[in-house]
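Take a look at this single chain in structure tokens; it is the form predicted alone.
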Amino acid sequence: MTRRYALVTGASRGIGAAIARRLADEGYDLTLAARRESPLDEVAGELAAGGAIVQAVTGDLSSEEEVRRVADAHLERFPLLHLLVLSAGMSFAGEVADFPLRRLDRMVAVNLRAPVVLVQACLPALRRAAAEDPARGARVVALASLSGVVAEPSLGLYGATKAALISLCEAVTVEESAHGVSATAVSPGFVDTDMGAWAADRIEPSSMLEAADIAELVVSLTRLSARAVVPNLVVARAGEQVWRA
């Protein structure tokens, strides 16, 4: 069986770590990236102990130089890239009227600019992987948010960065699917992770989505044929309102 390769950002915790674990179960060779070294090494060590081939690369994705270093590290270690998972993200809550622009700039850098840089740097390797396996092609999966689909109070500008990420995925598919490369945004409501902990005072964590469910959806995308394009997967929480984070 042909070896398959993936790069996962935001892999030290939460959804990114759950995706990394599932991809390791599927036999992928992995590059895992995150900002903090210790928790990233812990996840990488866990997967390596289970038999996965994995490398850990730390980097602050608000820095273009470090984003490119992450991409270069994968391309230096592995010959191809079948799956690019853009899971790293940053969230600040606040009303639009008085939202600090320095926070907006940082969210744009991490939630949109870094994914653009990674896609640009990784497209040649994604195209090569698709050319070698035209039946399955290669994919980009970006973790967006339900707040990027429908506005959520206090999450308007965070949602705006995720709406832009959804649009980026559509653009990649329109421009690259002829080369066998497509992109999917996954847009969940609140997920029971460290990143969603700030909302625990108004949303019971037991009612939030599970990171494992999001990871399972990502794996399912890798099993589709290259003919199947999924622009956006919206995942809502159970309850009386569907269109809510």
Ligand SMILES: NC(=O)c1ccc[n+]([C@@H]2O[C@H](COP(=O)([O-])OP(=O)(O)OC[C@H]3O[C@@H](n4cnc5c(N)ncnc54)[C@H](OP(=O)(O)O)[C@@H]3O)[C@@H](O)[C@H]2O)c1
The other form holds:
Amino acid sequence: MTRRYALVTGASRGIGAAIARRLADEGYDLTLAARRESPLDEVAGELAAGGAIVQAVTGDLSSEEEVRRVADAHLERFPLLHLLVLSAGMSFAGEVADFPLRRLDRMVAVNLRAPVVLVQACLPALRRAAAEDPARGARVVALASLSGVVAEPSLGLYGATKAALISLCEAVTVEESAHGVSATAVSPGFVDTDMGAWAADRIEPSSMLEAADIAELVVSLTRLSARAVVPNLVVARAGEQVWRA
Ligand SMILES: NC(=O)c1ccc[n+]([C@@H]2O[C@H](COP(=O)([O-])OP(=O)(O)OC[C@H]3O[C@@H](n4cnc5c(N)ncnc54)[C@H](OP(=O)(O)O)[C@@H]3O)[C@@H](O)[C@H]2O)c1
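The structure above corresponds to the form predicted alone; please provide the structure of the form predicted in complex with this ligand.
Full complex below, order starting with the chain above.
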């Protein structure tokens, strides 16, 4: 059987770690990335102990140089890339009226610019993977947010970076899917992770989405044929407010 390869950013905890675990179960060889070494090594060690071939690469994705280093590490170690998962992300809350622009710049760097650089750096390896397996193709999956689909009070500019990420996924699909590479934005409401903890005073963590459900959706995407493109998967929390994060 042909080996399959994935690169997952934000893989040291939360949604990215859950996706990495599911991909390891599916037999993927993995490059895992995050800023801090020790939690990332912990996840990589756990997956390696379960039999996965995995490398951990640290890098701050607000730096273009470090983003390129993460992509290069995958391309030096593995011959192809079937799945690029863009899960690293950051959020600052605040109303548009007086939102500090330095915070906006940082969110744009991590949530939008880094994904663009990673897609650019990884497209040749994604195209090669799709050419070797045209029936299944290759995919980019980017963690956007429900707040990128519908504006959420105090999360407007975070949501704006995620709306741009959704648009980036559509652009990749319209430009590349005829050659087997498509992109999907996944847009959840609050997920019970460190990032979701910001809302824990208003929303019970037990009523938030589970990272494992997001990981399950990502694995399902990898099972589709290359003919099926999924622009955006919105995942809402159970309850009356389907279009609220
Ligand atoms: N949790 C939610 O409620 C929710 C809802 C909708 C969408 N999302 C989106 O889903 C994605 C994952 O969220 P999560 O809840 O799993 O977040 P999380 O638990 O806070 O984990 C974030 C991950 O990204 C890494 N990361 C953060 N900043 C980074 C940087 N500058 N460079 C490199 N890596 C960085 C973190 O590791 P280090 O800190 O070590 O770098 C960690 O691995 C994000 O894009 C987020 O915007 C989350």
